[in-house]
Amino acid sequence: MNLQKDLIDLLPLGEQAVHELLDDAAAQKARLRQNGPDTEFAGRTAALYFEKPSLRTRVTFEVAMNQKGGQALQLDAGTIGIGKRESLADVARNLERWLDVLVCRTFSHELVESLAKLARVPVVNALTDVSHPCQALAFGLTAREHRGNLEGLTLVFVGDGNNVARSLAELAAFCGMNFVLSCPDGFELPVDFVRQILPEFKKRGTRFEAVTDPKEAVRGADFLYSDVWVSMGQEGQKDQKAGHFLPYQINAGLLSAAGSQALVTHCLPAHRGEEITDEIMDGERCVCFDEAENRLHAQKAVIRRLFRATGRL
């Protein structure tokens, strides 16, 4: 088994590792329900370095460590002062002496990559402006629970080609799903990423495409996925984006166009009345809170894998 030290993106992991993480996430969920908390992470410490606000990510990583017998602590970005009070390398060399895993939510993707290179302990990308692999794994577990085998299913991301869309595309490729991005012109996923991911879809005979018309894009979809139109740190673009994205709201009309088989989810937090309506969020076909719950179990699987990779389990 090829175990990498860090989780920065799903693409470098490969298909086998993604399936193993989903299998273990399901096992962790079943184990908790049957036996309650355990002590597998006893004596282990996770630190959460967050430059952006967080509810689900912070709570689920802390609870994951606590339920497995470990502990978690929050690092205040302003107090740590990476690159201000001391160099990134010196911060990494200190943290690796005390911690067993470093969980980072940052604006800069390069910062997380640099910490992973510098620190001897595992580093987890808990969201950057580029990607959000933990969210994609939680979706994968949720989709398996609701649909079983993911091969041949179609996931349509409706909205901006952002960090969540990128990670979902990576997950879809490895799980044999079709991935469709429906967004206005100019808001697609980066061209270099598309060139990188396309061979993974072609290898499995599945499709990756961008479709401007949302009603055309969602026709026959198994899952519609939504996210805020303006990501954290990009609030200045709200007025600019609003006019472009109004047709991309997930509402009763768009869900009807998808068909009766379609389920809806959202990475949260949701701006109700913008990218998704109350009627859909609170409806029986929305599984976003199942996905939020599954963040906990997916993150346990991630930590377990990285602890094994570094001899901590």
The other form holds:
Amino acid sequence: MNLQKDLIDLLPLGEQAVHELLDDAAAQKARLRQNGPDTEFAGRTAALYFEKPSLRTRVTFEVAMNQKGGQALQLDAGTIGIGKRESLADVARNLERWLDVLVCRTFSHELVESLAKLARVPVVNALTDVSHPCQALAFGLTAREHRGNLEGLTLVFVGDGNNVARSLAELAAFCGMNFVLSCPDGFELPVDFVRQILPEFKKRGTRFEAVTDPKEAVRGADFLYSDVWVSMGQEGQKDQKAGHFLPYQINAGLLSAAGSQALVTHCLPAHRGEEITDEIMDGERCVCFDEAENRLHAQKAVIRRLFRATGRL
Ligand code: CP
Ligand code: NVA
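Would you generate the structure of this protein in the form predicted in complex with phosphoric acid mono(formamide)ester, following the form predicted on its own above?
Up next: the whole complex, starting with the chain shown before.
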């Protein structure tokens, strides 16, 4: 089996790999519940290089390493000074000598891609301005737990065509789901990405659409997905976005337009009262905290796969 060294995006991984990751994530969850922590990652070290804030991603990667007998180091992006104190290539040449996996949250997607090319250790995209594949895997595990087979189900992302939306579209394509983005005009996913992903839906006979009217978009949906309207690093767009996004709040009215089958989730952190109301977040149909838990299990599956790819497991 020729496994890829890195996890940068789901699309290049392909359908089979995504299904294997989801299967293993479920297995990791069951294994933890039955047997507690294990030692599969004994002697292995992950380093977390984060240029942006994080709660879930940092904690779950660190806990994942610890629960499997390995360790995680937090790198201080400011102190390392990639490209300032020394070149990216030299940083990579150092890190690969000590580490088993490098988990990166950066503004620039190209930075993570370059690190993956330059370093001989696996690199994981823990969110960039472009994508958030680990989040999409956690959604996939959560959706399977709640609905079983995802084929033919519909995921409606309500809000900005952002990094999370993009990775969810990739996941949805490989899981045979329909994907609808409901956003104000001008906030769709980038055209070059649409060109890449559309054939994946077409060949499976599933739908990939952008629908401006949120009430129309959510009708019959199985999952409504919410995220902040202004992503980290894009705070300057707040005023430009204000107003446009108000109809895209997930509230009781929108959920009722979706129908009684619909579940709601959010990658978190949520801006309660903006993109989602308290009533929905705290309601029985919201599975966002299940998804947050599943970050841990999905990331164990990611690390296991990359360790297998590089002879570490
Ligand atoms: N959903 C997510 O990635 O959360 P953090 O930004 O807290 O890591
Ligand atoms: N789109 C959000 C996701 C946070 C997990 C952001 O990039 O800030």
